[in-house]
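Given next, in structure tokens, is a single chain: the form predicted alone.
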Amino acid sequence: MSTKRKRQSIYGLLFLAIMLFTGTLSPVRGQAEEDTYLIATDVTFAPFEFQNEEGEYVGIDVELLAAIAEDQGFDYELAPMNFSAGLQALEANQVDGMIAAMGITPEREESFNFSDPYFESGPVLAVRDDNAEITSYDDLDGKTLAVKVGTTGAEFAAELAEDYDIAISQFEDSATMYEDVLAGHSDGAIEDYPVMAYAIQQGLDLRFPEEPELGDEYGFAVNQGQNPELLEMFNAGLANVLEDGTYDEIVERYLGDSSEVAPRSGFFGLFQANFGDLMTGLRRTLILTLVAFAISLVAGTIIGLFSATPSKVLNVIANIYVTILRGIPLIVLAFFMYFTVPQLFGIQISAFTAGIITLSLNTTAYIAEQVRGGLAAVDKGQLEAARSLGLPYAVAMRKVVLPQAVKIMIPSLINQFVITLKDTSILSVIGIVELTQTGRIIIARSYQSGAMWIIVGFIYLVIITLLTKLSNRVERRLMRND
């Protein structure tokens, strides 16, 4: 092969690659309308922020959210995600404002404008109904509480660790960590007592041993600097509602002896009532594993071509690739794409892109190794022939080792796709309501997390082994077709 072909050829692969990543990257809004705002809310703090049975996201704060965008005439749309998730797409603004039973503290007013305070809540402490032995915070030595991060709570339980001796665990949503408690794992819990009093209410057994804290007030919050007008709008609209009554309606709708308690279905029961949300979630983390693969084996397969290329310079690519993108943790490549990357250049990406692009950056790595070493397999006489009959290099290996490369691959790429599917699992951090967030949202309203990890862990597996079986059926048509 000439020198100036062998050129032509690693250069076509290399602008292939490139075109692929700059398509991939290309910056979208995504979420929201440009004259719509979007409005970051958690997904399981009830009763300030849940989702029904219906689908729909309900409480405190979402219906006076509705309530002021009708009085002030703007469209939003919610954008539901981890509250400290929330807190990092407001400062990256990913989102125009953030209503999530949020306390205006001094330090989150570093960071963000504050609405006219709209409710006013202090933290509580919560154990076991069953557990005598913490009757008051001195009992709390030697003990562990489950705090909520970046919450009131949170910081309550630090300031209580400068008095006792005491050990937090910190989870990203309200349900687990009243689970954490439930299951003797952690000793109490602390959280915004109207959110611990609501729990309780739909009947999670869990007591105060100590009368609710004086609180914070809770604001509306956009970026500092941001929205000007929006936040004028929310305080304006809560003038309104407050004076006309809508407000009081609310609140005495979540909080008052009215409140509805939900029922609690047995097993069959709660996958029955919550079967169109589970196979929304399913079908939602089947379209970011099929897309995310497809994008990688196109790019995996380039990349490890590179490391098969007698170029130097394309060895040295692949490897730089390869090692950076197995050597990040997924979740921490998750937030760069979410987070860090609109923040640098000042672009807007929304989660389900920066989930895609997550996914895909993280399985080009591992499949571009599964392609370098199923070339490395086949035997290098393979190629020695094919040239020997006067075949050009690139045509050799795309006609000659590739296919049988592909043949010993199929395993291990199936076997990929497997992980990718179950890694869809952490893009629930940047806000994508996939199959295992879409748990965690039902376990939020229902209180049931035994069994809701039992039905999510049941469609997993059986996705999982219906793909298993592909593998071996397909590895068993190959090795007979050998």
Contents of the next structure:
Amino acid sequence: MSTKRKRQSIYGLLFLAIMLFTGTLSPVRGQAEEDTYLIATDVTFAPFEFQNEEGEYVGIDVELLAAIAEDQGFDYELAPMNFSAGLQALEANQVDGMIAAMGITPEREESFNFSDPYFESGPVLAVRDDNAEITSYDDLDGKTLAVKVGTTGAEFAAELAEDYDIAISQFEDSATMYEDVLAGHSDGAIEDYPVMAYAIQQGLDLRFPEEPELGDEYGFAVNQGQNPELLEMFNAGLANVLEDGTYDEIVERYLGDSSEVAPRSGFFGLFQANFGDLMTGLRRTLILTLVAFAISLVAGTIIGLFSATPSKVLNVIANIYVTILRGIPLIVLAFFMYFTVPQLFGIQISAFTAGIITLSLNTTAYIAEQVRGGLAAVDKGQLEAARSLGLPYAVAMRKVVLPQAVKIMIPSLINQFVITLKDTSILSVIGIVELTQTGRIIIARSYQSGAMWIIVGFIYLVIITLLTKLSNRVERRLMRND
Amino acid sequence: MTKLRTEALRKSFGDLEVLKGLDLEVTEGEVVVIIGPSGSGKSTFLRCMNLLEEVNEGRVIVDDVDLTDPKQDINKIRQNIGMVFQQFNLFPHLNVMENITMAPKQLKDLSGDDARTLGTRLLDSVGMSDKADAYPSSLSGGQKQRVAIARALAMEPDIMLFDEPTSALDPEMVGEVLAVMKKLAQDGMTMVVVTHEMGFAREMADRVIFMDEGLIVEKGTPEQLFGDPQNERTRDFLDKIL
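Please give the other form, namely the form predicted in complex with the partner chain, since only the form predicted alone has been shown so far.
Let's see the whole complex now, leading with the same chain.
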């Protein structure tokens, strides 16, 4: 009895150690840290927010927020995530505020409270520079437009679609949307004018067939009824930075004639310049994979054993778990963990924790099935021989059947590890900056998607090949005695 | 003194009744050999004696303890009943020594040294001490079965059950396994053996049981059963195999 309890507490400590090691526990904001506001922003929306080559977040929104925070003396932490994910995070109180070149619209005002407007803008239509066909909105019949989910640009495209026969493709971030037009999938994109103008200035081969629409104003948002003091401080600070010229300086830096044009580097130049960021992203990908896989290995084994026991109740529990978790796409599960769970239970979960939980729940289901199959593949005479010696069922399974099942399972476990590693890329949707998301961020500032996706793909390929080679060596060692 | 007793034992697989009320008494130190055509239920009967097969009706009593009573700790009782299987069922992921010492280490909290001493003694007794560190995959069938016997003896049982221990062996290996079993019988072990080795039955059995279609058809000493079988079915069976 005492050894069993000891083992349980060791597992518990191990789990805790893993959580602490990876920092999944630390980002959860408790009462003590209430003075630090978590502010959502878009990952890729130059010149309002984007990462520079030093890996720092810069842009009009970012600097404006910094100036206002300094003026008003509050602390904040920036949480970059896709625009629509940011809206959901704000609604779920996962973040305290959001600054992401967000137009103040009546619909949004139903959910959020907005600051005074800090920027005037409006959507504009952009087409490829060499597109001679589209010279006005009237040429859009039968064409496809790219928009970003949840933006005023998307609303404007919907309005255009009432007058013209337009198909609409929805994207999660601006860079992908531009690339869709450049690659010729979409005929045009609708995007806020300053953002588009900045991108074209940075070397994107697009042009405007029509004058920009006007009347859109950007505001800083908090959830309806939440953090009123933050909104007040923002308004007061905004008035001050407008007054003392800081605001004009910031805008001039990004949209003025003197703003810097990023040099377009070659393939290796791009890799070299972003090596640090890519390695940070890769490290996060590996941590997500290893932690989730370690948890899943333990949990999957337990659930796999459930389905192998003679107990009908445990069989059913295992069956229900596997059916549900295999039946839900990973991306839906990720949204559920990060947005629905906090609303249902009134708790806050960091994106990284939500990501680990999502990946673990999913991988556990698959490993449980592999364990079940592995156990079934062990000759039943093995269990009989062990039981005939007087070993209790649990001991017989642990010492005799499971070790043999594990050997049978190793090839499929290696396969599952590779799948889990690749699945981490899906977690970018809740704002985890792993390798894929890192690629998106770099594209957002370099506008070089073609080369970047080759680089990202290559890194995945190299890592997975290395890990597979390593696991095959481990497998050979384990098999030596058979 | 009665060591093992079955009373009106019945067992069905689905609708098929394979044991139709079996009564048997085995006294201490006795060697009982069960013979009969395949499908007669003799292996199932043997597997009921340590409850590897669930019993539907009747009782199995070992040392005055009823195994079919759910309140009894079956794991405790099984430690006292060794079993040897047709397919050996050695643990392929453990070496020969570990195969033998695993159960005593788990169940008797034996130290590594004590377990090794025990293992060496048992391997000696089956003539396998030079293979202590070998893995089962490198052994011949006869060697595997001798290790399996040593493993079944590791919990120091009073009763040994043998389920067709030589049926999976090449003919030239049958002898070495039978020799180990003979020595065990001579040392006074209570044994129940299901086998097709009539030579062993004739030489070593105190009593021979003939089973057919889930019933004990005839029982007696080897001289009675082989020399002067009373039942027609027994005669038919013996005519075919001898």
